[in-house]
Amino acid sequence: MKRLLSNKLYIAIFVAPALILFIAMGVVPLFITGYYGLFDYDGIGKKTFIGLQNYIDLFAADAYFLKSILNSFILAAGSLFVQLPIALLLAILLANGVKGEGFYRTVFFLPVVISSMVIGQLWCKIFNSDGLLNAILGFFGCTDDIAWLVNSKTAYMTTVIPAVWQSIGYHMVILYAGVKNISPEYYEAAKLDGATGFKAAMKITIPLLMPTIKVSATFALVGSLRVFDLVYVMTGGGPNHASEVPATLMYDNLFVKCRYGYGSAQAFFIVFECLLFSFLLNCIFKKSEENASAI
């Protein structure tokens, strides 16, 4: 078996399927859509070349689609900055063995299975202007039924927590796994020199995780930035454009106002954009990988 494994014609054999299928699913329509944001298409009629007028467009010449990176900049903060110091968290507590383990963790993951659907569907009931979060205003005194999802400043925000609530426990379960591969002996080492609780994982859980803590990082940053289902089940877009994401325009372009060459530059450049942000917080974390791996 060894000798099989050794052998790079046997490797490329047992690599090709998966490769070939990769390339023809992933990476040829990928520079199809680029190919198509080159030209003014409908997706029907006769396609018109005009170079990188749509790439151009999308800066120059639509607010909206700049506001939509915004939008999309701030649920990525939301996800770093927010969900996964959560996640980090619970995943630690649970790691030391708390009572009901398995419960918990079973109960933080349950978010991640529901269809995001159904999640801008609950959402909705609870931002409602008759929904549970008014009610348990009024309850406090504060009488004005506020239509979050209907009011410029508040819209985006309620599919921000929703999308920030819903994934802590996949992550959760990713670092808890990270959490539980370190192996105890560093820690009854530290023990020995007097570093306990906070500073124990201070000292090593959080370096030794750091390869774990990137992966995190990157589906949190990757999922924020081509965001749609949620987005669009709960506002639309709306009202006025002012929750729009990068991939509800795309979809507007594409299926609704048929403007398909423009709706695929949009497309192509919501990939380059997660390949250069993922690239970007690979260097960030290389360091850290590094230290972690000379503990």
The other form holds:
Amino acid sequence: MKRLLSNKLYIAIFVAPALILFIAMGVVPLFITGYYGLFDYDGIGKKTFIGLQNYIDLFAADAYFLKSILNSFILAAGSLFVQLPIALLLAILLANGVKGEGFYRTVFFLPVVISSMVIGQLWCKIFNSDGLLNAILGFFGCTDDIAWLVNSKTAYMTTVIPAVWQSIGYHMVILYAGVKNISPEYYEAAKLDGATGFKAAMKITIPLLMPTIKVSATFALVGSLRVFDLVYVMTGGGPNHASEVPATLMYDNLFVKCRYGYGSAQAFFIVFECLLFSFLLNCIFKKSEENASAI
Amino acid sequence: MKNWKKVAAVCMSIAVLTGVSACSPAAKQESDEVVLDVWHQFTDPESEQTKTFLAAVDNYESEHENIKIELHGLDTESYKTKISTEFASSASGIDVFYYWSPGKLKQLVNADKVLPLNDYVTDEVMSRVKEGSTSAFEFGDDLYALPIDSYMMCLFCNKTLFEEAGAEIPSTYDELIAAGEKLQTLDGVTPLVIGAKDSWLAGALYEAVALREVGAGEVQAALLGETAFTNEGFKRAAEKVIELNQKGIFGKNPLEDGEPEATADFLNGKAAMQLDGSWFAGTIDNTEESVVTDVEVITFPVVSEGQSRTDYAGGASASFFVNKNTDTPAEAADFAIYIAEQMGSKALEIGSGFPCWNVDVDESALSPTFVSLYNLYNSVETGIQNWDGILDANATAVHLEQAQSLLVEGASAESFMKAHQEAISTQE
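Would you generate the structure of this protein in the form predicted in complex with its partner chain, following the form predicted on its own above?
Next comes the full complex, this chain leading.
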């Protein structure tokens, strides 16, 4: 077996199917998208080469694109600083043998299984002016029926809340598996040194969980930067573009406004942005990961 | 090696047999069968239009034994996206498709994706089409489709609620405001529901007011770029929509509900007026659960006393077209013409619109709301389609999102005008 694996031809043969698929389905379309971004193209007629003009227009001439990036950063912040800590807390609590562990795990994971379309509709009913939220506020004496979904000041937050809520279970399961993977010997040793409960979580669980936290953080960050479904279902980017994210603008340009070249430039930017932030996150977590593996 | 020979022998045998069978009479007969891939948006099984469409397809298949129709249906919004994507590539799986003209079709015609039907439309067929109803489907000397039916945007008024509120059916803008204020006093009743979450309805609202402010001719000229979009009437129309919204005529939050919710409100007696197309008459008369019994149909109120009411929003706009890349142009064209005529001829009967084909109208067979609508249609003269049927894709998107923006807090007629001027001036 060892001889087999040291032969480069065999390695190439084994790697080739997956590599070819990855290149054909991932890398090539990415570069084709980037290439289309160099054209003034309506998706059906003739293409006119305009160099980097579309990419420049993203930042110089588009009244909504920068705002949409800012919106995606708000969601990213919500995911990293609200969603992940809650997921981590739940994961640690459940992994420490809470009664009904399996039941709670299923309940927290349930929103992940439900389609975003359904989640969107559900939260629309909550945020509608005659919805649940206003009914609760009305109970406490606030009788202004606020139209959360169509008010430009609140519309985007109505999409951030369900987006953060929906994926808590997803990250909880990843982190839960990570916590379960930590050898009990560490806790036994820590117990002898007097570290239990919160202290053990801070000194043992979280440092050893850093590689898993990095994975979760990457998924959360990238997922936020390219968010589409919930925003599209709940507000469609409105009112008056107040809740746009880069992917809703991209969809609009590609399929509604028939600005295929410009939409492709936006799509390419989203991929580039995701890769860049994944790289930055890797750099940030590098030290903690090294510490974890040193243990 | 022996095994390889066996495998090769079996493969050769299969190839020979396949080749022979392909030349057999049975296979020849099979290859004569023409399969037409037809793309459409008639997916609501309850809709009379869908039933008529499917019945016509069945009839066509039974009249043409060698032709099989493969249907590909999606709801309207998904359909628009999907068919654009198909035409962005080869669209090889499309022979006949439902589409909107002239605005949206122009892009496909410019890209040489649509088959002109000049060679397939005979004089005999043209003699059955109403005169002047093909103009939306003509580009240069080419005719790309035959029309199905015409539509008309109207205000449907629940007379019972008007009587309860002591309000008059409005014929001018001021009367609309006065009626709206009275209707607001009824508990749980919205004076005029738009369904503006569906952007085309927000657009239709603005377009109805703009039509009254500047007239059909000026609207057409501005949208086609023949004149600049600077007429003060367009701005006044935007200001009027903002004013109506601020006065609560459209309810508290008109952008929260789309057409289905607006329709439900109207049919449940929770809305006194609804702005919608002529097809809504069929919905009113065919919905058994409806509590609405007395409906008056009017065109949108004029903005000043004595103004002409003969301009209307509507016309023939959608039909079936043939993909230029089809392998069977003659069969596809024949089907496109057939289905347009079949659906058009039934338009009055099912209450979907006004036929663009010469058919005898038996008013006794029409639904009561549609009779009222038909009389109204006979009183108008100059129709102009909804703007999304005239503007190109980008300008349409800008127009519709700007029309929605008139219904939010802090709406501005100035920014509405600026966005329109930019989008319309950059149309090809």
